[in-house]
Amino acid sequence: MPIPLRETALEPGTAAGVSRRQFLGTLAAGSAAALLAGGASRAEARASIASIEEARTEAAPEEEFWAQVRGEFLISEELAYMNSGTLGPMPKPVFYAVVDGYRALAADPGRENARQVTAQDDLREKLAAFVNAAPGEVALTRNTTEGMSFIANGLDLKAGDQVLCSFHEHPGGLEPWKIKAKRHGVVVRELPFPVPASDPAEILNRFEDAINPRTRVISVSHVTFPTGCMLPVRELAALARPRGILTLVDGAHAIGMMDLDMQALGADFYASSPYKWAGAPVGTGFLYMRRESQDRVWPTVASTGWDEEETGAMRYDRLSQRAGPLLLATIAALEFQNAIGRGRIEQRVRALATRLRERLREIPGVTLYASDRPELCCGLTGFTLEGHDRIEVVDTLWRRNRVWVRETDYGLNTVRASTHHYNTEEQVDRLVEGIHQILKEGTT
């Protein structure tokens, strides 16, 4: 049964759709104040994760299990939030970890800061295990853009050296190379491919044909942010390595959406942002650096240890003081994902995305940019509505249906939906019904 929608918009900054007045009233009453003062403890976070793990191991019915997972988020039941591709919500254990970390830091800065500093090594180890890498291959960053910039800035490239990108790179992955081109005369080529692509070879052939003796780097998105096309990264890395070409991957959308394996992908460098699909807090990222490729890269930020090559990727993230609570919370995010099961999350994401694409494909006037091939599609789905501006479509879906998606352009007038494990089939259907209504009634 559809959830009745409020006549007024949900107020920002309030949990579960509570009005701001109600939220502040609760603060005055003391229950929310206890949460903000540290009542949401590490023990609560562990219990929350344990309950999900128990439901998984006891093989709870599928929809019951996902309802329990959804219950670990503060998202209002009224809101169909379908934009993890920009920023994903933190589950409660992660939120608790952020709040508790800052509370403890305020109460006992010396000892708590020492504890949080050691969390860097713990997070490095857990991230490495999460993506099947060695701890010495993981640098801690603040987002994907920083990781992409570390590699572009750190490589010794000369005038005329060529970098190959796709024509749908995020600015955070493309602009670092444009700086390199302006400063050092590097040639950056953005290669087009069909949208949607019908076969990985359509993409691979474009890159193979563009390789020349001056090609030094292939730098591409694992998942393109305008449309959600999943590029054949493993095949591109296999194409590049025998030729001595490095591969750098903008993996902003992959961690938390799919079960990543750095060894299987074979890329030299892989930058990502766990705050999108993995439920980590904003300001957290990582950069995978294949051990045998690290000596090709100069550190960008220097502090003690930058020249200690035996420490591996750690020497590339010497930012001195970090936001320790965010490190602790990222550990909680990885533990939460592991409790659900990374493979199970990917199956859920793909199932909801498939449902969305199948229903959109049936609607006259909708052009779908997502491929039919499973290896070329994922949880991001880009589409356009004939005769309707993407911004007006996004605004109308929120106003009428409480569906939060986003728009992108790149000449395609795209509406982009992210389907994640906390979404439901009803929410996917609500989005589709909203599209039907727009095509019938317009956006006014």
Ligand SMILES: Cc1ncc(COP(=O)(O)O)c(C=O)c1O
Contents of the next structure:
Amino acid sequence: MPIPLRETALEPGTAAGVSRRQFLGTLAAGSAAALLAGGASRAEARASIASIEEARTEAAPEEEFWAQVRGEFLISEELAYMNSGTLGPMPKPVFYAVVDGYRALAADPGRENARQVTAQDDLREKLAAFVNAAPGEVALTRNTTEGMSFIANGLDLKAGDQVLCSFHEHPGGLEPWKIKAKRHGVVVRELPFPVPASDPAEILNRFEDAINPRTRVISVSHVTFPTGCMLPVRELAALARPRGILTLVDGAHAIGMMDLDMQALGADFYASSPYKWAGAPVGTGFLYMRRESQDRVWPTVASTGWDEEETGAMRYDRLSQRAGPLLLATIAALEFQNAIGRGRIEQRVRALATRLRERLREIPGVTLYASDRPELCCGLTGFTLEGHDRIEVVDTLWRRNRVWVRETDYGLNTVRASTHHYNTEEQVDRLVEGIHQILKEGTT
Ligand SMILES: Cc1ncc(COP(=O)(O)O)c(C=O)c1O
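Counterpart to the form predicted alone, namely the form predicted in complex with this ligand:
Full assembly next; the chain just shown is listed first.
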């Protein structure tokens, strides 16, 4: 995307507990000792999480609480960052865990590596608790694309077997099936649904009508990439299971945005990327695999343990050496999210997205693709500005307003905004103001 990038990234914002000068000072060459001294950064991380827990339990007023949470991020103060849907910012404890983990590996590789290996079990347990699953149902991946590929690649399907997707799948959820089609003759159908959707039944009916005796898998996004529609995956799973059809969910966006519960959702497989909305570092993901459905899937990567069925989903993530600091930092990300509260995050995300939708709806010349129905919308909002190219809109919002959103196409020429808990009402209004200005003055 031809967005003019500065040669260097924006400056980090002031982290609570560390002054901007101090923070930049520690990053400067030759003076990194404070930040890179393991004990110091671990203490910072603990203090950060504790301060959020304290604010929550003391029931700080809503806006004060969110300002404090925002203070635990390093996002540049001039930036309204509204693209967690591609890559979310790490909060301070996560950043420190990454730095600290690599510092320790650089200093004492052997013993530290042995320590970091144990982070795999710890992370598996914490992820399982985070999404209400059993540890034996969680495979550690590197992202959603890898998880989707593990399932598509690992299922024994024959020529003529059918996989049902929606017409708004991300390539990371669709292309693994395209390999299956080319290699094994599997039929992949991409079913359309109304955009914006106004009733989950409209979507369910499309899938129900498309099911035939050769349907083996329903593979859909929880939140669609181009417009942010929350597909009714619980109902789809309920439709599929009695018919012997497996459900695979591309859940790239939902973790960290919505309060997830794998038991309640009922899907067989769920792939996700906690580095988008859950504050994890890029490079760690997970794949939920319902225990009863695991024997349908062959592992794709293999090392010792791949054939030990009793270990559960662990046998699907036998990657040998892993980036331990990223695993440790993902644990910190989950702790940070838990300190805020998963339900509270979902409420905040929904409130900011509602504000954005309500304001966009009032603007003549804006076509909104997000649904009005709470169960069909979330923190991703897709829209189009009549007569304006999406790439120019994204570019202009950045240059004029320091608002960072993204574009997607899918024949809709869409601008897509992510509203996460660290965004503010002022930032939502700044985006809306920028849109008014584009409609009045153009994008040049
Ligand atoms: C719905 C959806 N699925 C999958 C992906 C790919 O995610 P990852 O790069 O983490 O594999 C994305 C990325 O934005 C996405 O929006």
